[in-house]
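As structure tokens, one chain now follows by itself in the form predicted on its own.
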Amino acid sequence: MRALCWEAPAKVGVHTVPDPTLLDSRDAIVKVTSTAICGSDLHLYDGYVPSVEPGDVLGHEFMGEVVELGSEVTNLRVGDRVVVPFPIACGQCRSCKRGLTSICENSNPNAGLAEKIMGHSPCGIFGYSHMTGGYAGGQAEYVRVPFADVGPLPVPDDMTDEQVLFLTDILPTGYMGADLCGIEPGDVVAVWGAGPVGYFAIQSAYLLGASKVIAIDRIPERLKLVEKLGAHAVDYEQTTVLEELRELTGGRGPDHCIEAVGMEAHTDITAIHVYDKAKQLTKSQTERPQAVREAVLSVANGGTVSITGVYGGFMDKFPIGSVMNRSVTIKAGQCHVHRYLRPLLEHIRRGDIDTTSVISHRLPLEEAPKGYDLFKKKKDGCTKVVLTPGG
């Protein structure tokens, strides 16, 4: 089959690789009909995530048709159209039973690698390094899906791939970012990053009762998109974010701040950006944490900072004094996708959430390297790339 493989930092290619096979009675094989490039894929692309190896198949946002099933998978049928959550969850461990599927205790066979950096291991993840299991990803023609009796969700035939594809990751991730805040009617929410996750976090914040959402970014296409959602757009290259947020909130700051940027944050403050990038490149820190710093310093006293951007290890100059002295609550996590799938599917069906306007580019899988280049460099107005195997 054909699949998008990591070759080296900033280099990927589409190669012929062995077809996946059933390895366990709870497996399924899914023929991919749509897959997407995620912002967190760029962290692997750029070489910032440890334990990615040449030849690894990338991609964790994918859906398709079930073509083969293990003997214990009785909830699916061959021919079902399914969306597949990016966290791989067994459904039986303590974490899964609590609905915390992104920290499944049984799905990461390489848990020891993660424990060296994180203390304990998260779940296995499709196409996201050997530290999270070394599973082949979904930017491919076929994927082996472990624990298929738990993860994949059949989707209605009258809904298109593009309507439901983002249930795999960025829609529930954005929703969980808002959900973690405990938004009450009338609250003001600020979102760092108007990319795809931020786009869905904004819609979710409004769904949960926010009276105003402020989006912070610098890419014109992204800011225009979120303005159409009703958000107040702030171009951080044209203003001082902390001062702007104070002015927009009567001096108090937002009630909740959602960080949807991750480890490669950019800032207009040149000295800080150079400092963070130099430390990241020399591996004396793994993140560029300016978005997190701003979110902590901006949030109102007693407010909540929700971190949905992907981070891999350690950051420097974190304002812990602000957190402690101002009663700030920090909540974070890889998304527990499984718990949100069915409610969000209904929101899509009712038209509460716009899932397709964020897509700017549709390419065949063979042009995936071009898609990575467009998405990474924000060229040609790129906001989200969807790939079609065999297209």
Ligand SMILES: NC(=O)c1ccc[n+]([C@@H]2O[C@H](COP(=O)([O-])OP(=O)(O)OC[C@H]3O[C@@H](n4cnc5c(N)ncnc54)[C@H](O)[C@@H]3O)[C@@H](O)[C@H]2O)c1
Contents of the next structure:
Amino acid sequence: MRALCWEAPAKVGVHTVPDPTLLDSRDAIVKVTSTAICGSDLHLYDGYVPSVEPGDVLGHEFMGEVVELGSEVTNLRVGDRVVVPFPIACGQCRSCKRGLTSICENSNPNAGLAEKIMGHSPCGIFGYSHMTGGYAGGQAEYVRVPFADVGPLPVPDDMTDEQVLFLTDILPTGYMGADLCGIEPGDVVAVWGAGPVGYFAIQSAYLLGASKVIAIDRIPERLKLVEKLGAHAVDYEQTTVLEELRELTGGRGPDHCIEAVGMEAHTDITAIHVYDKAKQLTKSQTERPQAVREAVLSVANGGTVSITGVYGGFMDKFPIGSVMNRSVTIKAGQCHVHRYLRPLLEHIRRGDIDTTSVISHRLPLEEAPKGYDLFKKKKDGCTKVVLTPGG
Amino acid sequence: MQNPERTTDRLVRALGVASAGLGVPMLVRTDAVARFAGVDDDAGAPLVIQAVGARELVHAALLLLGPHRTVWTRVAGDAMDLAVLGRALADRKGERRARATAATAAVAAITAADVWVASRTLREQHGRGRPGPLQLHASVTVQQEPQEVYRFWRDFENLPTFMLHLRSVTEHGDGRSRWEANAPLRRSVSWDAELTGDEPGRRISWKSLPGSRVANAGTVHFAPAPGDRGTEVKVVLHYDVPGGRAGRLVAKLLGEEPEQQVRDDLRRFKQVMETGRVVRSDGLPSGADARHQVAQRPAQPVKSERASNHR
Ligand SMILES: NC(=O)c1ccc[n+]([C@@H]2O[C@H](COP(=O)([O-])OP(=O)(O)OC[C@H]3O[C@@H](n4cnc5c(N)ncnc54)[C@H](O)[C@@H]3O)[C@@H](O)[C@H]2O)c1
Ligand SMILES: [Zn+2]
Ligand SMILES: [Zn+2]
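Given the form predicted on its own above, what does the protein look like in the form predicted together with this ligand?
Complete assembly follows, chain above in first position.
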């Protein structure tokens, strides 16, 4: 089959690789009909996530048709059209039973590797480094889906791929980012990053009752896109974010801050940016923490900072004093996609959430490397790339 | 419980810091150091002191960042320093001689400390063929009743499903069993063991019979975890690592990081208890057959022209 493989930092290619096979009686093989490039893929693409090896198949946002089933998967049939959550979850450990599927205790066979960096291991994830299991990803014609009796959700035939594809990751991720804030009526929410995750975090914050949502980014077409959702757009290159947010909230600061930027945050060339970048390049810090720092300093006293952006390891100059002295709550996590699938499918159906306007590029899988380049450099108005295998 | 290796680690790192503490003044306050050692009358002394200072900084880097055994480089350095001071002592009189004597005594004390720490590194339990007893611990919490967890473990024939180094265990039925483990070069090594303790739902102990090639003993404890958290499983394993070839065999069995291997074994045990299988990924395709995991392929080959078999 054809698949998008990581080759070296900033280099990916579409290659012919062995087809996946059933390795376990709870597996399914899914023939991918649509798959997307995620901001998280960019962290792998750029080489910031350890333990990605040349030849690894990337991709964790994918949906398609079930073509093979292990004997123990009784809730699916060959031919079902399914969306597949990016975290791999066993459904039987205590975390899974509590709905915290992205910290499934059994799905990462390389947990020992992750423990070395993080103390304890998160779940296994499709196409997301060997530290999260070494599972082949979904930017391919076929994928092996482990624990297929737990993850994949069949979707109604009258909904298009593009309507439901983002249930696999960025929609629930944005939703969880807002959900973790515990938004109450009247709350003002600020969202760092108007990328695809920010796009869904903004819609979710409104859905959960926010009175005003402020979006912070610098890419004009992204800021325009979220303005259409009703967000107040702030271009961080034109202003001082902390001051602007004070102005917009009567001096209080936003009640909740959602960080949807991640470890490659950008800043103007200031001393602190040079410091962060140098530390990241010499591997003495894995993150560029600009957005998290700003979110912590901006949030209102007693507020919440919800971190959805991905971080890999260690950061420097974290404003812990601001967190401690001002009763700030920090929430974070890879998204527990499974628990949000059904309710969000309903929201899409009812038209509460727009899932398609964020898509700017539709490419055949063969052109995936171009898709990575466009999405990475935010060129050509690129806000989200959807790939179709065999297309 | 104090882990002797942790103590050695702290001592080695402390010596590293001390090296830096000695090296820096030698480089920046060379004259003061020369006066202190009573050699301020020698035109060549500053150069020697600076060289020693630079060497101390190398020691510091090695000891702080490198493996423990680099502490032996300090012992070698001490020998050099004592030789140099001995010569200085020989041609000095009066107050300078007194200062040189004091400096020599200080270096001798440092040497003693270095030798003591260095000798500790010889006793380290790394399972890399160093003789001596080796004790390994690991714990995991399993979402099952203690009785269930106990029952699975009590059937020793189940152990190879999650213990990486075991090929098979055969129960003889009289509390004795034959264990076969993977040895280097696809060979195997086996030994007989007997059950030495059995408290249903709480504890199982076993021990290899006298004369076994791999002398070992183990105990696994089961205890209810708080709330609805299932069962806490705690394993303690003892290996006797003999010297020579037999020791190397045991070291191979235990791998580079024995403690990690036991933790990984327990993680697979949890997978089997909770999901009924050892979890397999495309990177680790031989999941259920634990012994194949050592031969895992890291990733998909970039160029393989095998055709699609789905269409
Ligand atoms: N928690 C999860 O489960 C999960 C799931 C999916 C994605 N993610 C992470 O969410 C993050 C965003 O993903 P995405 O797909 O939207 O990626 P993206 O790269 O398209 O979006 C990031 C946006 O942040 C903006 N940005 C950069 N620096 C900024 C700064 N200092 N202040 C404000 N905005 C800044 C960029 O201009 C860009 O528009 C990534 O880190 C991704 O890994 C997490
Ligand atoms: Zn993603
Ligand atoms: Zn689980």
